[in-house]
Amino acid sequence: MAGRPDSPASHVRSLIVIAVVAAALVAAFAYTAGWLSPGRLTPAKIVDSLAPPGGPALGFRRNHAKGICFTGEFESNGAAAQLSKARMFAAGTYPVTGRFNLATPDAKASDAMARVRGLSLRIVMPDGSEWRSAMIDAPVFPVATPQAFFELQRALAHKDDPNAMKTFAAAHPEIGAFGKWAGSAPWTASYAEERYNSLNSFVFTNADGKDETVRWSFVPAATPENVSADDLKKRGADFLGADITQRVGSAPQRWSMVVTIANPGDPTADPSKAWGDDRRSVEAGMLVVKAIEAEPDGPCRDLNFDPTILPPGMRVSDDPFPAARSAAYSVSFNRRTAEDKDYPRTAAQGAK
């Protein structure tokens, strides 16, 4: 027979309940920590992979800690509501705060030395919804997956093993792409001149509820003049954030921003893999740089560029990486802001 509601067996069975229902929660977290399976990749341990030899950069970001701010707007010119109910891709102007960034982990780097340029962007829309990116101009990733991102920056760590990366390199012959990319690409002279590219696939769902699986760039206006890593290095070991600087205060600096859509069979989950140019697109409006603005303290000093918040829309694909990049962030975003008495806030310099 059931205990009465009040009984002291059903106070022992609601008991019971809680502290299973609790046991699993704490379970989950420590796996997710990976408290668990000490030999599991956790956000925690990407995060500690960036490190450089000297340690981190106290009060900057754990990666991409060089770089500079910036305000503008997105000027959409309604073509890609076709793609996705998202607002910002209603006609209209809407609001942005962005960085311009290099992919490296010191806050003091030469400009000339990080071959990797990023842009990120936070466009907020009149419901409230967001949508935040974090691109490079780079036209595949390194690598296919976080665990082999994971083991590429122990294998970079490796400096007194000479056949660290060649191993590396053996087990994920993906890479050959993007270092083909690295080695003969031209240098541009400017963040205004770069292509950003998402690389992640994303889905995009219309007003119709129809699903397309997507990946865009931001196609600059500006007219890149390739210049020899040489001639790079004689311009100054701040030279980009100058030229961004001197550009933006003489004229808004714009670019296209340009959706691709999958064809049947593309690798979406696989950001080490380009889709072909034959792809359909569409132009989906203007992102304008209409200001810079100071790193310190600026807009961008607390802003997360976190590539799961999207809005109404828009939804992460099966590519991992968006979901392993926001947990990342979010351990390098906790870690510098402890460190705010370390950030130097007068410092002419930004960092994703």
Given for the second form:
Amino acid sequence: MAGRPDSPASHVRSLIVIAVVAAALVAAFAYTAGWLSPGRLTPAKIVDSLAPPGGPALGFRRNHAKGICFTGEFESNGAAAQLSKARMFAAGTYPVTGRFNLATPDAKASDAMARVRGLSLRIVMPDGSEWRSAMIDAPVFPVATPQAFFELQRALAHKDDPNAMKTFAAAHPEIGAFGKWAGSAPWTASYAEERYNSLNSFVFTNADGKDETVRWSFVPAATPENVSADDLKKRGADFLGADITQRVGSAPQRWSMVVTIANPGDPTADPSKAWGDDRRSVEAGMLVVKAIEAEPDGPCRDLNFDPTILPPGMRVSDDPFPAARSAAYSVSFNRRTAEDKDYPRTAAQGAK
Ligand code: HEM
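Requested next: the structure of the form predicted in complex with protoporphyrin IX containing FE (the form predicted alone having been shown above).
To see the whole picture, the full complex is given below, headed by that same chain.
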């Protein structure tokens, strides 16, 4: 039988209920922060693992820290509407903000030292939806899972221990395909001559509700010219930025967006595995880069190219990377925006 609402027993019961709710809240916070499972990989730990020995470049992205911002358009030809009802695939022209970048946490890296180059895009559609993507020029990712990406950073951090990478590679043989590309693919002297690949897979849904799992690439209109790695080292630290500024200054630069559709049984959850070259593909339209924008204090500065920001008609697949990337990019974004006072206001300050 329940006691009277103002009886001592009822007060004790209320206090117990409050204590239980408070304890549950503390436990939930502790779980989210990883305090209950110190071995669990958290977004903060994965971002910490990217920092170079001297600590991160304050105010900068925690990876792909060096880059150059641009604006332009996506000219959709309408062909990919058969795959996705996303507004950007209806024939038309949509504004783009993007960024060419290098896969390094070092904001002052010499361009010739970064093997992997990236392209980040944000397309805003008239219905208010938007698409963000961050791609790289490697044909495969070095590792199969976010956990392995973390372990790779830890192995790379042990530069003085030749066994660290050997042990890692023995446990993660999938890194062989990336290693082969990194060691043998020709270098170019221009962001404009690179093909950029999503590597992660996503699900497209068309107006009839039909799903397809896809990856996409941006294929350059410019013909790649091979330049030796030694020649690139002689070109100064910032030749990529100078080259793309000069090219875009003389003519818009173009890439064709190619959407590749998985065959049944393709490894959709593993970006370290390529799909065969014979997969069906659809050319969706052209990225046209029209103007180079200031990197310090320009329109990319406060943009997080989170690969899970997708319009209706696209969604994440069984690939675990986009969710892990989203969480890590958010930590990086929060850290770098909190360090605003350390971020350069001008290109000259950025070069110091
Ligand atoms: C678990 C795996 C990964 C982690 C932890 C990671 C981490 C990061 C972080 C922390 C940033 C900086 C974000 C910001 O401050 O805005 C970044 C940027 C970037 N990442 Fe990743 N990344 C991962 C996988 C990938 C993959 C698979 C690709 C491409 C296929 C990729 C391409 C890029 C690019 C192009 C940027 C530059 C984005 C920009 O211009 O803001 N990353 N990454």
